[in-house]
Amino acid sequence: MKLVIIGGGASGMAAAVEAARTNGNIDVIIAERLDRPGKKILATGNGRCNFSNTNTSTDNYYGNDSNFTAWCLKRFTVNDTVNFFNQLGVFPKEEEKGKLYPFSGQASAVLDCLRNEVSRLGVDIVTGFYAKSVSIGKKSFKIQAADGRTLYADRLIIAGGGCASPALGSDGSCFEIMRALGHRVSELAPALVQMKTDPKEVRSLQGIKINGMLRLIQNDRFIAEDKGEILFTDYGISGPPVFQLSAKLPFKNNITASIDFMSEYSPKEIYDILEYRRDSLSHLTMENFFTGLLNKRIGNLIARRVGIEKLSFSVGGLDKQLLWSIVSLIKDYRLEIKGTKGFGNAQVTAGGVLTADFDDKTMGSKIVKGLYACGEVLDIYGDCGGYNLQWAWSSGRLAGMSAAESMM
């Protein structure tokens, strides 16, 4: 009997390994669109592969029903993932906020170990196979590729990902396959991605990096916050807090980013600092007032925002009202979010095939017998920090095990 897995990414390879281990009497085939499987893994964690997170819980996931993840994450836990990769040769290293990386610091180590195990288990990998359609026969699935090649399967796992990073293999084509098989697909949006603002608001700050607090606000209502390195670009903002908070963006409108440039200090403390600088640097102009405190270009922009149009304005002329206005902008510098950099730059897809059509205990379809799905193709995505790969490993292994057991 044959099990075909469409997609050779993280969840697809995990599914293949678990299926082959569960049932040695079946043929397991990975149908991969690119010239080799796992390319997206190499891009994760800035090339170091943040493969899981010790803090993983259902609270880290989003979708129409994020609790769909509960059983899967309980069946294949973070500890299971650590042991799984340790057995394959990947020694783990825990870093800040529970992030887990291979000790070698190489994403290629995770991929190489997966490939070695897939090879050891005799899993067949068919590359360059761009699955375009799936039809259902009396007892099998017929998978047709764009180039005319055909595969047949007794069980089928869809692990072809979403729309994020299409250059690395996932272009959303699996959503069309799932729709054709009778499954519903929710609205889609890029997540874990850079944010766009009005270019005029950030053009003068391009290339500047600051450590600050980033908050998201919707119609003056606080949504979430994260602290870390924020990068100003020609299109908007980037950096770890931006990627983290972008998980909250999909399907929301009227979002504003608020940056706190001096999150370690209270407004009153900053006022005292500015008042002291005014008194001790009264011989300077505003062009140099922020030097040594904030990046000069940020300081100049703040000065203009409070109404000081000419940087030749004397520091000694800063009255109480102006100082408090500057404090307000240092603690709450707002940028209207105009969108994101899109699927081409996103790490994951928000939305996907509705989990209501699947059994959370097996990852099997409630609509098509013998069909399973895992990973990003489903309407589940997680926070930045290893959570999406943990979902890929857990859901992939559960799908692989369940499909293999059904053929015993």
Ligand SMILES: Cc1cc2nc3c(=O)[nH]c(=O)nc-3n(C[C@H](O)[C@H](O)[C@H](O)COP(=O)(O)OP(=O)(O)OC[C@H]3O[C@@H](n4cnc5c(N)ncnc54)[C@H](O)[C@@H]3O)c2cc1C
Given for the second form:
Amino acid sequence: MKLVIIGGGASGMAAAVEAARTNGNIDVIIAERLDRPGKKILATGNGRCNFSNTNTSTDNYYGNDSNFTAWCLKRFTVNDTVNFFNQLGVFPKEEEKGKLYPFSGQASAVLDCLRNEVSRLGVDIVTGFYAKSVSIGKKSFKIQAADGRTLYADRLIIAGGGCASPALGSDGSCFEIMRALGHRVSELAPALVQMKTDPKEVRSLQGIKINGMLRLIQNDRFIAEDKGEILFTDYGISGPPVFQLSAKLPFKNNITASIDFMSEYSPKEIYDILEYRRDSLSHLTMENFFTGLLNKRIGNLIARRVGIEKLSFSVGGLDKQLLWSIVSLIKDYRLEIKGTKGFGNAQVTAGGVLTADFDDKTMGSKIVKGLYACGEVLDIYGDCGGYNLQWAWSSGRLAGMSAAESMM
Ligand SMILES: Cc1cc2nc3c(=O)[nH]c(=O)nc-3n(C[C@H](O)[C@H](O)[C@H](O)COP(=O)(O)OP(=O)(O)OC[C@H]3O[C@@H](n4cnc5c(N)ncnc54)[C@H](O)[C@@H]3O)c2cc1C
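Form predicted on its own already given; the form predicted together with the named molecule follows:
Below is the entire complex, every chain and molecule, led by the chain shown above.
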């Protein structure tokens, strides 16, 4: 009997390994549209592959029903992932916030180990196979590729990912296949992605990196915060806290980012620092007031926002009210979020094939018998920090195991 897996990414390869290990009597075939499987894995974690996270829980996932992840993450846990890769040769290294990487620091190691195992197990990889449609025969699935090639399968796993970073293979084509098979697909949006602001607001700060606290606010209501290196660009903001908090952006409007440039200090402490500077540097003009405290360009922008248009303004003229206005901006510098850098730059897709139509114990479709799905094609995505790959491994292995068991 034959199991075909559409998509040779993280979840597809995990599914193939688990299926072949579970049932040695089936043919497992990966149908991958690119010229080789796992290209996206090479780009993960800035080329280091943050392959899991020791803090993983259902709280790290989003979707119409993020609890769908619970059983799967219990069946194939983070420890299972660590052991799985350790057995294949990837020695793990834990870094800050529970992030797991290969000790060698190379994403290629994760891909190489997976490819070695897939090959050891005799899994057939058909590359350049761009699946365009699936039809259901009496006993089998017929999978048609864009170039006219056809594959037949007794069981089918859809592991084609979402729409994020299409240059790495996942172009959303599997959503069309799933829709045609009767599955519902929720609204889609890019996540784990840079945020756009009014370019006029950030242009003068382009290239500056600061270590600060980023908060997201919706209609004056706090949503989430994260601390780290924030990079100002010509379109808006980037950097680890931006990617992290962008997980909260999909399907929300009226979002404002608030930057705290001196999160280690209370407003009163900053006031005292500024007052001391005003008194000891009273011979200076505003142009140099912030030098040594904040990046000069940030200082100039803050000065302008509090109404000091001329940098020739004497520091000695900073009264109590102006100092407090500066404190407020240092602690809460607001930028209206106008959108994101889109699917082309996103790490993951928010939304996807509705999990309500799948059995969380098997990853099997409740609509089409013998059909399974795993990874990002489903309406599940996770926080930044290894959670998305953990979902790919866990859901892929569960789908592969279930499909293979059903052919015993
Ligand atoms: C730049 C970048 C960095 C990232 N870093 C991390 C990280 O460090 N840690 C982390 O946890 N997550 C990270 N992610 C997210 C993570 O890579 C994905 O969530 C994960 O790869 C999803 O796995 P998947 O198997 O569902 O889909 P994918 O890995 O996208 O694989 C889908 C595969 O299916 C193929 N395919 C698609 N459509 C078809 C079709 N019609 N026919 C045949 N083949 C098809 C594609 O070519 C692709 O090979 C990152 C993502 C990006 C883009």
